[in-house]
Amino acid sequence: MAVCTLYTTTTPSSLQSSSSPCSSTTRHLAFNQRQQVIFYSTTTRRTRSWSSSSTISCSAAAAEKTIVIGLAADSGCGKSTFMRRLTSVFGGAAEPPKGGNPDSNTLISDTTTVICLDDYHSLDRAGRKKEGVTALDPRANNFDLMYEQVRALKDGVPVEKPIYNHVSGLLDPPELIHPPKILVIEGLHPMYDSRVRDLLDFSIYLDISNEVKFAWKIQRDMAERGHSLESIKASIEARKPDFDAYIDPQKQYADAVIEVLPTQLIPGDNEGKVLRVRLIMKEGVKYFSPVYLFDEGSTISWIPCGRKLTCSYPGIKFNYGPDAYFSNEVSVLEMDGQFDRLDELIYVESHLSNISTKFYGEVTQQMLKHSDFPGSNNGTGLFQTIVGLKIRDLFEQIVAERAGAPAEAARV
């Protein structure tokens, strides 16, 4: 006997065909129920039941179900060279869907789908500023939609996800997502609704203080877009208060937190081209186990300048040990500085452990792999590419764990 899940919506839009071993045609935009229905193994006994705008899913493949990760923070943060970092431990570039349209969010990789939570934007940018809200409002997203379809394509039921065109502002007519290995769901709220956040495997946060924030503002802002100074600060000021309401208190609910702040290696500095960053890791997690320098659960200080890693001014200093945040225990491995050197990487990668790597070097090999990438000089390159790693790590534990479900359940 297997038991299935039917989705029906009132609200049709065809599909071609289900990735699912035990499926109907589907026809699905919006899910409004969820029923089960019951199919027997023997030919001459089976139930089914369903309308005629209806998907039907089997829990049977329960190794080829979809692991789901979210990655939250503010927009202008480095999501988007945090997936590429992603991906890229996976093999395989990401591209967006071939065919579709070419204003698409989605990057679609052979073992990962990368989703912009825009896409879920129920008020386009006409509609927001006539209701007076901003994207991170949660007014102006809709939550329903995400939570059905991010669960329909955890359960292996591809879906057709709507398209926030950020160059119009408008939304744009659906595309058809099919279930990936690995779904990563990026934005601002991927762990803001319960339902949602319920759904990850993996969660991590893109913590980047005010004051590095608004140094990078400046920067790309005013030097690539021509804007005023005081056109930047009306901007963040004018996004504040919904980030403190609605986004920030969403890196309680990480697994892992990457968090950038101005360097305490020169004081007073406020240009945010040297940055101390910190790796947040919570205990007990399943699946991931925090990374370590030198001695597991010691208090380490560490300068590593010399003969052995090339730094200039004001050199790298680490820091790793036990803490607490947001009442959670936590390890914490911290960077402050920037390399001159990728090439030498390779000594500080030597005195980390648990860093998930399938060969000796292979941290440093990645980095050099995207070198041009922003972050790549500092603990913001490092930091996304080990918990790259650690994602992956987490992946192949799953997929192993449940292929050997249904054997240990065939011996007893």
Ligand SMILES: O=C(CO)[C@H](O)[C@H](O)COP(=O)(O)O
The other form holds:
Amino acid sequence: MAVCTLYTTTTPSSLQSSSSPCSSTTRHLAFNQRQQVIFYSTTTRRTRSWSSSSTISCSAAAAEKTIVIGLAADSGCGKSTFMRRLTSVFGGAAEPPKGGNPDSNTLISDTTTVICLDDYHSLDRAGRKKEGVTALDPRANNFDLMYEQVRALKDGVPVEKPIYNHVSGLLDPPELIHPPKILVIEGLHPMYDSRVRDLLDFSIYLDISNEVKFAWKIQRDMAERGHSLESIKASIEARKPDFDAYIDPQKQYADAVIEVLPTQLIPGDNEGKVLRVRLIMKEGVKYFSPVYLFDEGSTISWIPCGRKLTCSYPGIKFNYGPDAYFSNEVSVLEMDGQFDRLDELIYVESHLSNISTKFYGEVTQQMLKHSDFPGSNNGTGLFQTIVGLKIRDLFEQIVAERAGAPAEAARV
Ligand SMILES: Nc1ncnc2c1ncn2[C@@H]1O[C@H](COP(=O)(O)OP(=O)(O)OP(=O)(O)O)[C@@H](O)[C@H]1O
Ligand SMILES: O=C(CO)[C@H](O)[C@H](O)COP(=O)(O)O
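Please could you give me the other form, the form predicted in complex with the named molecule, since above is the form predicted on its own?
After this comes the whole thing, all chains and molecules, with the earlier chain placed first.
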């Protein structure tokens, strides 16, 4: 079945009864092979202007069901960096929609489309100020529309998604989003609403501890955006109650959590430069088998520093083992410390199993390719890369299953 979007002023006669040129409904029409119209509609918050011509654009990718990935984290916690690592695993560059709003938050590559859930803010900056709510408060977000549109995309139907403009703080006119092979919904609330949560094929939560969040915020907002230390502290404090109430609890639903904590290798460290990073992987998730170190299910503590891995102070330590997380059975892989030489990462990679690489050294290659990304010398970059490879593997398994054949990818 081809799925097409109809942009028209002249309402087709067959739809006259259900359509009005003044309505705020964008009509998405699905055609079956005999060109009969299967009606589908998505309500948008904008009234379309109607002219005399009609254009029908068909999306080739829509014949396949879109796989939906959710990535949750607070602002400034590395979502964009993770997205760049993920899209790189699939190849090709991710860019904003061509010819669209220059302030669009969407990133499109051949395989993936990343949409930012800030686009579902129902209140703009002034509106939030007036109502006295933060962007983290569910009352500032339109979960009905989020659900409708993610469901439509999953079903292969294009949508007109609103845009929240981070520059102006206003809600801009919507942009057309076609169903991709992989849709990533990233932002504050991908797992907050149970209807949206149920649409996710895989979910990730970036759990950055307060100490580290503060260090990153200072680094970015002070150094790059000219904010004062006091204003950064005040902004973190102001967000905290809503963060604790609405964002943090989502981690219980995530299939994988990347937890970022201060190092334990330097007693009393509060600089936030050396990090202890934990990859918490839920057991029993379809199409996802946790990564392991040396021997699956055992408990391992490993210091790889020595002849094959150069480490300066305070060194590197890995831990791996089974655990429980919000009453779920999980496997946890932990790395504390940072790499001195990324090319030597191959030594660590060769001791990890189930990493879903297509060739020996793929993790190291990805890390070297993006050595300028934040976190490339520590567990954040390593685990984000591995989760990217696991998502590719999950995607290939689902596609292969739909085609009725086992996945071809040789997995290490
Ligand atoms: N792994 C990391 N190690 C060190 N610093 C990091 C890491 N990830 C992110 N940062 C810091 O946090 C900043 C924000 O990262 P990024 O833009 O990826 O986050 P984000 O969640 O997309 O932010 P926002 O939602 O505000 O756009 C970076 O500029 C960097 O200073
Ligand atoms: O938490 C956020 C998600 O990135 C932003 O703070 C939210 O989108 C509000 O944006 P703005 O800073 O433009 O008021």
